[in-house]
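Heads up, the chain below is alone and in the form predicted alone; it's given as structure tokens.
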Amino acid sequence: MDAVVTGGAGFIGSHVADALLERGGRVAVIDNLVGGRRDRVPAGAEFHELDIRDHDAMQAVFDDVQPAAVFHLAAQADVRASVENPGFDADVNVRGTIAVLECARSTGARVVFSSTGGALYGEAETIPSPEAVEPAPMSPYGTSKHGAELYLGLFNRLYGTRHVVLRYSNVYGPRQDPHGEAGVVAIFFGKLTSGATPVIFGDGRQTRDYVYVSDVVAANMAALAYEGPHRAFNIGTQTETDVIDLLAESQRVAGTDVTPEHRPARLGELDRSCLDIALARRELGWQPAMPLGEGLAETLRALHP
């Protein structure tokens, strides 16, 4: 099956491209390399360095590849940057998604869209949070992802397409960049392996749902085969882990014993975030397979093979 992966030079997107190549078929990666890295693109994939907002350039790729599937992972994913410049965030995540949807419509391709769980639901009263929770994002990033989801639903109603939304919890694993805006697992290992002091914001009791990247890739493949009506699916582990426990487990894996530095809590950071994955289990036949301890060990091994 021929496919396009937007953001395929990024953390999750490069893993998706790997999985598609293993299945056979032509795989084209579209990435502007702002957050992605060229060396993450699999050797068997075609690479096109362009911005998803450049509709004409992207359409040329679609015309050539004629993909049956599009895995849309390209995004402005820095929450702090979205607060500083919400217009740019919306331009990439909403207008860019519309361009992807238009290109996909030209070839009849199904879009599997990578959205967000915690950033979408905000401070939800129900934990773990099911898909029925009313979105109440605490950042422009979460808001723009919700807007992109609404456009997917619109295209499905208007044009009869069968696009699917996946709402991720906190994804971690190999290839996640420990610098800049990255997942806390990558940041912790970056600090621990370089001898620096890990930082905990607030009291460290804020919880997240940590899902390993290979499980997220499996969810993408399951979404491609989904035959039901348009839905958004939570993709996580349905398990809460607080920051203090995550650091302790990371230190156990790394063989370190470093006292973290505590700093004031950051504005807009959620106290609790955990996703109910019953719908994905039932409708996609998907469930996570990687335990946290093993996933952390695999992540560390990838950093220092």
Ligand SMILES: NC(=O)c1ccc[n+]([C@@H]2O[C@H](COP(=O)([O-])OP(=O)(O)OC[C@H]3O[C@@H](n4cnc5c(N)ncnc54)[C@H](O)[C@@H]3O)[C@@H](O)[C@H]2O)c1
Given for the second form:
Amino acid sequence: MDAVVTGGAGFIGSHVADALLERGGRVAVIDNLVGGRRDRVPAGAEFHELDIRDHDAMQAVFDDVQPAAVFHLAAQADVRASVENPGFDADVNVRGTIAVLECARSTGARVVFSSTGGALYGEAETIPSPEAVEPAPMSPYGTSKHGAELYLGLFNRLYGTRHVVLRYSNVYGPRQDPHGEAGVVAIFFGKLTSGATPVIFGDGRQTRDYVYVSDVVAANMAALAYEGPHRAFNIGTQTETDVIDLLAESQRVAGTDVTPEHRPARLGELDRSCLDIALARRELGWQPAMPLGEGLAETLRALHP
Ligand SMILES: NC(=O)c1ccc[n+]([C@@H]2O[C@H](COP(=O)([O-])OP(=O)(O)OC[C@H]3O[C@@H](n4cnc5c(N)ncnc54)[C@H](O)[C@@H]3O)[C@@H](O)[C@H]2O)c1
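Show the form predicted together with this ligand, please, because up to now only the form predicted alone has appeared in this conversation.
Every component of the complex follows; first up is the chain already shown.
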């Protein structure tokens, strides 16, 4: 199957590109390298250094590749940057997504869209949060991702396309940079392996749902086979881990015992975030396979082979 991966020079997108190449077919990566790296694009994929907001340039790639599927991961994915510059965030995440949807329509390609669970539901009353929780984002990033989701739904209603929305929890694994929405694992390992002191903000009892990148890739592949009505699917582990336990597990894996520095809680940070994944289990036949301890060990091995 021939496919386009937007954001394929980034953390998750480069793993998606790897998986597509393994399945066979042509893989075209579109990325403007604002956060991604050229050397993350797998050797077997073709690379187009483009901004997703440049509709005409993207259209030329789509005309050439005629993809059957588009994995849309390119995004302004930095929560703090979205607060600093909400207009730019919306431009990339909403207008850029519309350009991707228009190009996909021209070749009849199915779009699998990488959205967010944590940033979308906000401080949810129901934990783990199912997809039925009313979105109440606490950042422009969560809002623009929701906006992009609404356009996918619109295209499905208007044009009968079968695009799929995947809402990830906090993704971790090899190739993650220590920035962006969920870089805490990368940050901890960066500190622990360089002998620096890790920092815990607030009381360290904030929880997140950490899902390993290969499980997220598997969800993207499973979405291709989905035949049902328009839906967004939570992709996580349905397990809450707090920062203190995550650091303890990271230290166990790294063989370190560093006393962390405590700093005041950061404004706008959620107390708890964890996704209910029953719908993806049932409708996509998908479930996470990687236990946290093993995923952390894999991440560390990739950093220091
Ligand atoms: N990492 C997570 O925990 C997480 C959680 C929820 C959702 N997501 C979503 O998954 C996707 C991938 O996230 P990631 O962690 O791999 O981030 P990443 O920053 O590593 O990858 C994003 C890629 O998009 C590219 N990009 C940014 N703006 C672009 C533009 N205008 N045109 C073309 N390319 C552009 C960047 O260069 C980068 O390579 C994003 O859509 C993000 O919102 C990630």
